[in-house]
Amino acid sequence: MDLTNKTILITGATDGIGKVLAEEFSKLGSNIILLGKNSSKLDKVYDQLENSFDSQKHLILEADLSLLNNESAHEILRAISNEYDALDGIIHNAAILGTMTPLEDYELSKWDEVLNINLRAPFLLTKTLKSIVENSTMPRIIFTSSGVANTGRAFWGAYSVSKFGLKGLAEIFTNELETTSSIKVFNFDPGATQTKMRASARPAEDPSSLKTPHELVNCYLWFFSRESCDSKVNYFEYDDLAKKVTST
């Protein structure tokens, strides 16, 4: 696939899966918009992005998604519009785990923070940036799911609730846009992966038994392929999509 000069926004781009996707997509010629809240980490990732093509142009957006509102979302839209004519894709990767505790003990402030970052921000960004995404010839919006989005599990609290909500959000956007827009919406569960969040959730787990973020790259690339244009499926789990990618 040709990703030369494709412009892709990645939230949570300073660590883990988001950082790896930013680096690998930039090697293929994409313009990467890095969105995160830590300026020093953003600068570091920006410096690592490859500029293989003269016209390649990357952008840093410093934003705290827990505080995102209509005004700041439109500021993000203006910042992107000032630099690019179209946004070819959004990868909603940013998320926080919150606390692993019974619901009756869950602190409201932490509950709100998790829901704001994991669910409210993807809704606001998608809603606000839809107009510039539709300027793309092959637009994509990718939400990041989780195994705890399908069945409620004790102690996963706000994180699980946010992923249940995100799954529904992706399905609603898919249904609403399929006959009115060229945007393809996908919801992807990357499964158990070596990330800081996974280590926090399962501290006793051996990280060497898990796949690395680099093993996810081909799955994310498939979402931007022409083959994905014909997909009637909105939701993918890693094992199924990895087999699909390997066979093509």
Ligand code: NDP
Contents of the next structure:
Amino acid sequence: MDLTNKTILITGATDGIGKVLAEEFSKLGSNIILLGKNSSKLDKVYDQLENSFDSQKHLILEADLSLLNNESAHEILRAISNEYDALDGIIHNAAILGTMTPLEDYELSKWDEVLNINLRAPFLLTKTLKSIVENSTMPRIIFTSSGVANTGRAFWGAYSVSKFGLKGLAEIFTNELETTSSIKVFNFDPGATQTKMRASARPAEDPSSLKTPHELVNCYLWFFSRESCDSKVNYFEYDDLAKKVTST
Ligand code: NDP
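Taking the form predicted alone as the starting point, write out the structure of the form predicted in complex with this ligand.
Below, the chain from earlier opens the complete complex, with every other chain and molecule after it.
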């Protein structure tokens, strides 16, 4: 798989899974567009990206996805278009957990923040960036699911609802685009992974019992492979995809 000079936007690229994907994809020659809300964390990740391939160039987009609107989404499109002719992939990775409380106690402002970051922003970014993604020869859009996207579980509140919604969003985009566009849409549940989000969801858990974000990299690479062009499935869970990737 040749990722040289592929341009990939990663939301939530300043920590956890997104940060590792940015670093690893840059080592393979991709141009990384880092989207995050914290400028000093963005600068630090940017400084760690590999930049050793000809014409490889990375870009920082500072944006708080809880506040994204039509205007700021179009600013993002302009910033990307000024630097690149095509966007080969979007990895919609940014999310927050919100609070782990019963629904009757859930603060409305937190509910809105979670839904804005985890669901509304991926919708608005996909819709706004679709035109430049279509300039790619092998375009990909990857949404990030979760184990609480399929069955409602007490106390997972807005986070769970946002991931249910994202499942619907990914399915609708898949269905709408499969006959009209070359964009392949995937929805991936990375499963329990050693990050700060997982630690706040399960504070009693021993993090060393979990896989690291690095163990996810081959799965994400598969989404950018030729093999995935023929996939009739749009939703994958880590265990299944990891097996598929190691057997090919
Ligand atoms: P982390 O909390 O480690 O990282 C989340 C990233 O999203 C950070 O870079 C964070 O920025 C960014 N982010 C948060 N809020 C905003 C915002 N308002 N605007 C822009 N960026 C923002 O999470 P993970 O790496 O664990 O999670 C990555 C994805 O994987 C998420 O979609 C999550 O739901 C999913 N997932 C994770 C699992 C796990 O076990 N870790 C399991 C299943 C799914 P900052 O650094 O500034 O906080």
